[in-house]
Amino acid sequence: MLELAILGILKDQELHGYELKKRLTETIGPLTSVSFGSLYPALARLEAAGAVKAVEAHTGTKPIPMTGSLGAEVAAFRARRGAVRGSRGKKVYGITGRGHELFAELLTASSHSPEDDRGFNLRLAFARYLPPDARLGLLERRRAQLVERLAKGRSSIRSSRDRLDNYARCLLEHRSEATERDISWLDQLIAAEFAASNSQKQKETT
């Protein structure tokens, strides 16, 4: 999942490690912490596979002005050398041709796997890269999963109504209501997919 997210984000632009970590948190979700301890090994694996390229970034330095003062010129040289040292090791990561292929493989394979909440959200974030039929299948499978979850939630509320206190029962009801909203949201996305598909077919026939 982490490799898929990294490649998907790098498809948009090349990023430093810190910027990439920030974008990963935004994409995967604020409740999922992506540490540098997991990010850099994943980048190393992708780089070894030829899917990611890493270029060391150096900040440009201006020539040292000739002031006629030896002390001032030595101080300026030391300051510039310290800045260059500070920029070493700061890499910019970008996706390669092989990375684009691997991303497509991972996204297509993942879109047919069982859905958990985090995995679905990640795949949906990059659903624009899926073929229309695969994107529709992703949404329909997720909807079926949520319908099943809703039925189980309602059954649990009915069977445990007498033994649960008001707070525990309210929590179960809240979860069911949230699932209902998610199903309604998916219905809108599915309808939009059908509308887009029908519009494309009309264009092709005219």
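Next up, can you give the form predicted together with another copy of the chain of this protein, since the form predicted alone came first?
Excluded here are partners and other molecules; the one chain stands alone.
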């Protein structure tokens, strides 16, 4: 799951871990906080799988941990800084051909099963890489899932009305309202998909 997000970001541009994390949290939202404790192992997995590779951060410096010539190394680093702020021990990752393949696999895979919220948000963020029909299927599956969730939430409010205090009930109601709005938001997206599809057909017939 995290692999998909990483590959999707790296498709746009090469980045190093720290910047990648910031980009991730602002793309897939701060709700799903990605920690370094999962980001770096995920990058290592991807690199082992040949999906990404670490490229030199400009100026082919080798990561030599020599302590004897530390002064010379530092001096070299300082001499080189200026173009892209501080080219020190950064490891910049780039996506490979295998990485593009893996991205397509992950984006399509298991999009036909009850996915969780994060999975949907992630897939939607990269929906431009999906063919139009898969995009529409994604949205409609999500809609059905939310409708079911809403029904369950309402029934659980109804069934346990007397067992809940004000705070818990208020929480459940707020959540149901949020789900309702999500559904109508999805309806908008679905309508937009249909509109785009129709205008596409119009263009084709002319």
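Residue numbers count along the first chain shown, from 1. On a predicted model such as this, the values are computed, not experimentally measured, just so you know. Take the two forms, superpose them, and find the largest set of C-alpha atoms that agree within 1.5 Å; that set is the rigid core.
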Q | Rigid core superposition, Ile157 Cα moves 2 angstroms or more between these two forms | A | yes
Q: Would you say whether Arg169 is displaced between these two forms, judging by a C-alpha shift of 2 Å or more on the superposed rigid core?
A: yes
